[in-house]
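The chain below stands alone and is given in structure tokens; this is the form predicted alone.
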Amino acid sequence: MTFDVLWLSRADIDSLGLTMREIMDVVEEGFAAMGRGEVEMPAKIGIHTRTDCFNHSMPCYVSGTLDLAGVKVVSGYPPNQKKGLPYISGIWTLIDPETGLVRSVMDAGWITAWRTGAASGVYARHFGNPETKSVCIIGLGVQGHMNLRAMLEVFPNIEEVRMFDPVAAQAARFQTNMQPLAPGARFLDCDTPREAVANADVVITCTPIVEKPERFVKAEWLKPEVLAIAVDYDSAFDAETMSGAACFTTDSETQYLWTQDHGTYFQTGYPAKAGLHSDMGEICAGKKAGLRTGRRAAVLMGIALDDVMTGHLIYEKALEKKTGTWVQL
């Protein structure tokens, strides 16, 4: 017996014109599912064929009153982009929680990419200074570009944009593209990361995720009063900037501990239990609240329920607009 699926491209995704406060928005609904114990969602399971490479399986079932289901299968490969080719890539997949059967296949690079920098968002919601008005960012790829649309979404006083990354030529196309959203900003293109995180108000680090990492943001150059926020996992910011912290925060706590104890990454010094001050889930659901002073450090991995909240929004609009290709499995 065949059934249809909706199969969404990038373009079909891009035709949508969703916004980054709609997915911030779903984002947030689902922090406050998985606070309230609504949400099931394993670690992240993967292989990796390359160094510093992988491939992982993503899923989530979100219970409650929102009943949606979704698996992503996504790659990361930083050699890509000396290829022209994306550093992430993968499909998603919408799972019908009553029978199991798939209701849409769609581009995972584009929901990876948007509810990363959602997460980031919600983050600030909820920890930053509401007169933030400088931003630095350091690696200034996809992830680059999306937080900083999230940053502009939750700080619109922003004034200064401090940029850093190895790769000469990308300040200049970050500034192109992102200029017309702050068009009253000075975007500064920075020589080392030490001069473009001084006096920002918040720091957040978007570089490829690695084993072995450098950790090449030290602590001692961020000002006190600062939101330190990694979406490269443990690569950028040293061990202190996190473990000195005013408060930590996760996107997830089981899964940040689970990483912590199983793979190879938050060790030498990164928070353990102990140190962790909340976790995304208990601050949108109410049960803790964010702190707006001092240095507020963030670790947040993009996880599963951030696809399929993103996933769901994106299957609605389709529906609406009437916009992708219907194939039969």
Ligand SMILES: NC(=O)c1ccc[n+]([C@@H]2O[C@H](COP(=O)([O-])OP(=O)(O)OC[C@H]3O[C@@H](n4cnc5c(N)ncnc54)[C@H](O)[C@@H]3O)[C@@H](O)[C@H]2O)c1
Contents of the next structure:
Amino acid sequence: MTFDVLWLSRADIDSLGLTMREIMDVVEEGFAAMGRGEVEMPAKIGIHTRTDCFNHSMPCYVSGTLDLAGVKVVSGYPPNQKKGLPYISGIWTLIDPETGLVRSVMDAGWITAWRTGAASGVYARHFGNPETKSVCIIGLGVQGHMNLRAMLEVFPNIEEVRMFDPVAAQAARFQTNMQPLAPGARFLDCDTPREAVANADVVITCTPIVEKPERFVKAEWLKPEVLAIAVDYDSAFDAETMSGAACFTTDSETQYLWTQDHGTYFQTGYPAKAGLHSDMGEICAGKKAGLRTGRRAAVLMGIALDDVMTGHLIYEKALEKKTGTWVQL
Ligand SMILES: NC(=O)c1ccc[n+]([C@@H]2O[C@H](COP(=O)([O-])OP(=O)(O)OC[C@H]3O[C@@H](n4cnc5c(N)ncnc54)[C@H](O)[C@@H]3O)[C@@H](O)[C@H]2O)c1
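Output block for the form predicted together with this ligand, input the form predicted alone:
Entire complex below, previous chain first.
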């Protein structure tokens, strides 16, 4: 017996015209479901075919009224930058929760790019200072772009974008791509991470995740009133940035502690269970409130829940717009 599956390429997804605000809204809805205890989501499992490279499998089921399921298979390969290939690539499958049949297979590079920026945006909605004027992005690749996009959604008064990337061409490319979204903002290409973070209201690190992190962004360089977001696990911010923060938040407490317990990431000084203020489930379900003063720090690892919420939105939009290619399995 065969059945129909909707194949959605990156170009198909691009053509749907989804906005960062729409993705933030569904990611926030997913976090709220997690806070209500409606999410089944084991921590990522993976294989590692080369140093600092991963292939993860990320399943998630959201029960309750959402009733959504999916699995992502995703790779992250830092050496790809030099080969002109994407760091992040993969596929995401939408699964029918009633029958287990695959309903759709789609590009996971797009999903990962957008839902990760969106998760930072949702965190900033709850912990950011609405008067934020200066945002610093360290690592100006895909995530640098997406995270700035999300900050522009949350903070309408951004006047300055401070940039750092050791690869010389990245800052100019970043500014060319992002200036149209922030026409009034000044873009500053900084020579060092220290110069980049100086006086920034928000600092986001989007550098390659490595097994032996240098943690080269120091808490002492940050201003006291700052939102510090790590998209790259514990690669860039030093332990004090997180452990000495007024509040430390993750996207999923369970997954953060599981990852820490398994010994590679969040070691040597990163907060343990007692140092956690909240996870995004508790915040978005209204069980805890965000803070808006002092150094507020977060590690947003990226969880399968973000993919399910975003992938389902894409699927619904694609059906509505009759986009994609039906194939038979
Ligand atoms: N948390 C999540 O949900 C999530 C999701 C996707 C990607 N990521 C992670 O985000 C990071 C960036 O991913 P991407 O897709 O943007 O990759 P990318 O290759 O597009 O961009 C990485 C950028 O970092 C720069 N860089 C390298 N070393 C640096 C350093 N020491 N200081 C500053 N910049 C440096 C590179 O030149 C490049 O511009 C990776 O670690 C990736 O695993 C996290």
